[in-house]
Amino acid sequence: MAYLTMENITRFYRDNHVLANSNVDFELRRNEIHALVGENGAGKTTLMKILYGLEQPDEGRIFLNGSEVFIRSPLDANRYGIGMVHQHFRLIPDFTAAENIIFGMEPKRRLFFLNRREAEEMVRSISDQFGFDVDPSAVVKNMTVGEKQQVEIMRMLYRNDETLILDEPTSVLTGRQIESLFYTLKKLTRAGKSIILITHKLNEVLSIADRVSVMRQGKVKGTYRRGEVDKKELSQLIFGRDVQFFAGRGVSSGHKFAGKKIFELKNVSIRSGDIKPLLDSICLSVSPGEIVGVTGAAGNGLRELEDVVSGLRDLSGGQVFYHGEDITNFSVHKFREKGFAYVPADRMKRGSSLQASLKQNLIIINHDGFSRFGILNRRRINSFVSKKLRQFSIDGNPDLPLHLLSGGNIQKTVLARELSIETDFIIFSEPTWGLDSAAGEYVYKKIRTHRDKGKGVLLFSSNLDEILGLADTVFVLFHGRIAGRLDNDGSLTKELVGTYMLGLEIDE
């Protein structure tokens, strides 16, 4: 018996003429995990934003326990016990983890003053209880993407909401963190909670969901109980075909690791005062025809190393080389002048300008290629943009601001721009975070194509399937140091990489 029902929900965006939801019916039962799947732009997040009060439907009604409710804002949703963890974080960067988690429900001292000690103890208790690794006093702007994701989830757990909406909650979590989260979700349903899980990871759907609803082109095409569909059938329902993510890494065509090193780090270190180094004597290199993967649990140096190789952070020690030239402490602008392509983990802040148009975001780093004597060639620009929209299946008006697109389409815009750069070196960080299976499959093909043409790829990823499916060489970070350098010859396993991530192995 459903306790939450959405009936005939329709949402039409007049600015860009997109029918996001068309007469959608959706129901949630008590004590269940209900997965909502579909390709980017299918309408999943819009439907859940309506349930959470961030969007208002043009038509349709919502019922809770048989009575119609009107959810005009997230405050209304919270009053009805509905919480949401967003794919793109809604955290206050200058606040600590604890301050973000308790915001609006702060424990008080003398009625008016924040009891900071009690707040941090409450957050630490949640972290310990559910297996998260979050320092309550850490400032959010200094956190990794994975740590921010955990803060979002913990905020909802702190509020003890009855209906939990999770939009791609595992995108940047490690395997152990995902296992811990799923254990928590199952425990919550046994305690009477109901959970809606938006995800592109079909293995997760099959392992944890009690029911799954498939959306396509703004409509629910069907709802299935666990065991009624397998991964192949789900893929066909979503895309009209079976999608294979990792059909083997393949072998580069005669360029593998040939010639001199394209990119190299020598004894790279970052220190802050007398505390333990954030990065400690990191040495790695990327050769022509090689994909080098870097992985590790949140808080072990991935974010800092990504900052170094993209020009966003200066070193305390060591050197960075590109084709033998010392480029240590080059700025982002100078890195770009060298021709680097860079797909950051944080697409919204680092990878795009949300107020600029989709078209402007696609050409922003290559204005010179579309102009002559300072005059833009609009025909060439429009041809280029149209081609990228088709190649990456980007659904949006190219002349409207990027923020009007779905999160998945924004990410595909960043990927389309960076993959169009003619370069022999490209940096990817969490390249398929939030992408549907078909888009992810296309990105993986492009990464392999770069390698097979003799180019170098540096891949940062917390997704071990991604690392093992793409990387020729794997570096594992633990406490800011390289815990292991592993050749991925086909026999490398997630279990072995996991032992290095936990510091249980010593690199010989």
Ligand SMILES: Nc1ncnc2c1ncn2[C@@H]1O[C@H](COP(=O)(O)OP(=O)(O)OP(=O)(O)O)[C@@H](O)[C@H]1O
Given for the second form:
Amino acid sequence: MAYLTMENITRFYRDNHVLANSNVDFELRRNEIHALVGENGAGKTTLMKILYGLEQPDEGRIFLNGSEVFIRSPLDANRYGIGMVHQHFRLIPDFTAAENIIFGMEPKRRLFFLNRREAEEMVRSISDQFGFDVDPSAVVKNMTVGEKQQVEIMRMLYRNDETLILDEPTSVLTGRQIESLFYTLKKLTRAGKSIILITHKLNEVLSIADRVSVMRQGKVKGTYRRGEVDKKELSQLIFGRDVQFFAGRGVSSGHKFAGKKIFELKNVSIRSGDIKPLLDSICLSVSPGEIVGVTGAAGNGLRELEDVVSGLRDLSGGQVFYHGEDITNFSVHKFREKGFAYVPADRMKRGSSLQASLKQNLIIINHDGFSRFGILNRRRINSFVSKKLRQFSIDGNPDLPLHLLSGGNIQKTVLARELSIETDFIIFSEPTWGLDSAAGEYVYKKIRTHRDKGKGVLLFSSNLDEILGLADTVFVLFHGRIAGRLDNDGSLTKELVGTYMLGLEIDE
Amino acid sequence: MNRREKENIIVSFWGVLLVLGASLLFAAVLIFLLSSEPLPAVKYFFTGPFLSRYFFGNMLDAAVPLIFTGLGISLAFKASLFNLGGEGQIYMGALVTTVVCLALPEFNGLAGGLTALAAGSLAAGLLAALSGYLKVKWNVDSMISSFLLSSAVVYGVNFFITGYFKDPSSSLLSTPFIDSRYFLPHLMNPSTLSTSIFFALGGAVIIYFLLYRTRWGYEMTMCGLNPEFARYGGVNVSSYVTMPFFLSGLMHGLGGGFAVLGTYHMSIKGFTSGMGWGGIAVALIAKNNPLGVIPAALFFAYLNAGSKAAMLHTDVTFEVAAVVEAFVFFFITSEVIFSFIRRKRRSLL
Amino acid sequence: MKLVHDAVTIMTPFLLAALGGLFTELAGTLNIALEGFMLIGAFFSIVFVSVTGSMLTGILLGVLITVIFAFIFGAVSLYLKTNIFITGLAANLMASGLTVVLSARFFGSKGVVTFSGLTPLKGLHSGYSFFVYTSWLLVVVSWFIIYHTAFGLRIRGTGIHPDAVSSLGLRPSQYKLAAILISGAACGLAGAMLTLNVSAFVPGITAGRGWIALVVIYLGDRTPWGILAASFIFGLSISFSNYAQGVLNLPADIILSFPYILTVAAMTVYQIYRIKRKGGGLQHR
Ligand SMILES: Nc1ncnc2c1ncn2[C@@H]1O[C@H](COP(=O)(O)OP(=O)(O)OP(=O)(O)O)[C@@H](O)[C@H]1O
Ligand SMILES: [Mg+2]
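What I would like now is the form predicted in complex with this ligand, since the data block earlier showed the form predicted alone; can you produce it?
The complete assembly is shown below, putting the previous chain first.
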């Protein structure tokens, strides 16, 4: 029996003339995990925002247990037991976990005063019941993504929500974190919750979802029970074709990269204060035609190393070389002058400027004669921009602010800009976070093309499939040190890399 | 100009008209309550600036410093910097311009005037740049420091005008007149309107070009919108803190300098007071668009001129004007009003 | 000692206004209308005190009018979605215009209006007025509200991440409005102190104190106790310059600029100290 039904939902965005949802029907059953899939910009987030009261549909109705409900704000959604975890978390960074969880429904003492003790008690009991692992008094801004996500979910449980919406919860998690998230979700459905899960990872859909709905260009193309479709059919439904992520590993197995080095780190360290170093004596090098993958669990130095190689952070010790030239503690400005391309993990804050227009986002790196004598050449810029929009099938108006684009289109904008740089060295960090499979496939193709042209690629990724599918050489970070340097010669397995990630094995 | 820009202009026009209409009503009510001759007072308030060459010219002239200060604010604002020190900067620019003119009795008009202007705007620019420097160097909040420095400077300038450089033969608290060689030609006698207005208009075009058509303006905008992104993109972010402040101060200094050369021909205690704040209002009404600064400054000047006319011809006190002006400012930036008009227009089309 | 005693009296209006402004600041609104609020409070308190003949009633009515004024300012800026800075300038302009217009209409003067026969509210032995003690009490009360009530939590949340607040079904604008009303009340009190201390209303009597209050909030690191310390430092520097004026015989204008210069210097030194202590981190180039 359908427990929640959305009927004939239509939403048109006037600002940029996008029909994000067009006569969408969607139904959710009790105790099910219902996956919602579709390519970037298909309208998934919009549909869920409507259900959560953050957007109002132009048309359409919503029924809960057979009677019509009007959800005009998250307050209404809350009243009907609907909760949502957004694609980009909405936690208050300066507050503790407990404060974030109780926010808006605070337990009070004598009517007025905040009862912190009771709050932490309640948070702890939710933790125990569902097996979360978060310190209620820890401050959110110091947490890992996985912990933040747990806080978001605990907040819905604290509010007694019955329907839980999770918008791309797995795109920023590592394999282990995803496993534990899914374990929790299963437990929640057993406790009577119903869950809507947006994701781009089709394996996940097949493994956890009871049913799956496919959206395409603002419409729902169909809903299928588990076992009714396989990966190939699903991908056919989403993209209109079969997308193959890792068609043949294409790894130059056993090939030795001797001699010339494009980029090299020697004994790179970062210390702050007298606590243990964030990075400790990192040595690695990238040769022409090589993809060097760096992985590690969250909090083990991956992000710090990314900051170092991109010139955003100074070293406490060690050296950085580019074609033999010492460029230690070079500024980002220099870094860009050398022509490096860099796709950062944080696409929203570092990789793009959400208030700036799509066009402005594409031309930050000055090449192709965007300006002469300091004066912008608008004709060149416009032709460059329209070329990139076509090439990367970015769906957006170049003159409107970037935040109007869907999550995936923002990612593509970053890629489009960085991949247009003529360079022999490129850094990718978590290149497929938030991308649909078709876009992901495109990125992988690009990365391989770079390699095949004899360029050097440094790939930071916490996704082991990605690392194993692309990298020639794999470095695993543990506690800020290199726990292992592994050749990806075809015999390397996820399990082996995993043991290094956990520090169970460390090469000296 | 594309369709969107055109629509924005039309919507702004009707929105301003609506707010003005409402303020007309408000002014009428207020004046009826307070004045013994309400009808003429209301009439002078709103039509006064157009009734004579004198009032009209003065209104245009009053817009000149506001265009400069408005441009200065918009410029800094593009880099997300709030220059709250306009009052001190324009005052400083005016004083230094006057003093240089007084110190250069033998120069020819043009060279001397230009030197004086350059010195005045440079002084004001450096004053503003100090806030930028403190921000880059030690992360001192530039909005607060610019306000404090400017407040201190206002007293300092007062000291020079009423003490060191005071004209002993005058009953005004002011410096002596500068030499008439340095006066800018007047355009609409008997009003004070001078050729300085052309400099103001030219300034607006130049700043517009700088902000929207150059790499420099683009990079500055990017620093303002998201400094982390700008740095990541290879932009030297810290250079876009001191420089915009300097230029912003420079514009304020020019505003003060032109007020001296074109209008007052000396420095009087407190004579630029309000122009700094006015510049902020102008910039915000213009949504920080340098070309929008021109009509916004004219609008501001119109309100002032209207209240002066009403005060001269009737028993209304000048403060009534302040109240009516305040009423206009309360509503002039309302997004709700403007989007209401936009919707109405769309439903008509 | 006299220096400190004076400093305490001088700092009180700053302290009161800054405490009020702290709420708006934490709620994420740059409230430049503090100046105007104070002026309204200054005018109406003394008028009502002289009309009702009672200090307390008069002050309360004066504060009430200020809160209403603050409400208009808040409602316009939040619900008509105006630029809060311009609306703040408008509120200041409105306050300075309105007080003069009303004083001209009802007291026949655009200048100083004196009110004789007011009995000042004195403290017990110390010679501090009622306002001084109230301001100290309010420091504690603010601290409690901000850190130990749900309301305080929501105000702070609104300031840090309004989207998070609204996606939990709360309305950030409500909390912003509440903060504005609180700042109105506090500024009303601050203004009342200005006029009642001298038993007169002078146009523009606030003389930039609302602006300084904003600086005090910032210098006080946006906490009630910090604000207490910062306003004391500011009070001390003014009382010191007053003293210096008598002794050194410097021109008044130069003396008047001292507090501003001292404050910039204090801010800079404080920042240098902070950077030295913290060190490292992502570099700024
Ligand atoms: N606030 C908004 N204003 C204007 N247009 C919007 C807004 N939000 C989304 N859109 C547009 O609506 C379309 C659907 O966006 P939506 O965010 O629902 O996509 P999605 O399916 O969640 O994609 P992704 O997988 O990339 O997150 C996109 O074309 C997007 O540009
Ligand atoms: Mg989405």
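Positions refer to the first chain, counted from 1. Take the two forms, find the largest set of C-alpha atoms that superpose within 1.5 Å, and that set is the rigid core. All values reported here derive from a predicted model rather than from experimental measurement.
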item: Core-superposed comparison between these two forms, T449 Cα displacement 2 Å or beyond; value: no
item: I421: Cα shift of 2 Å or greater between these two forms (core-aligned); value: no
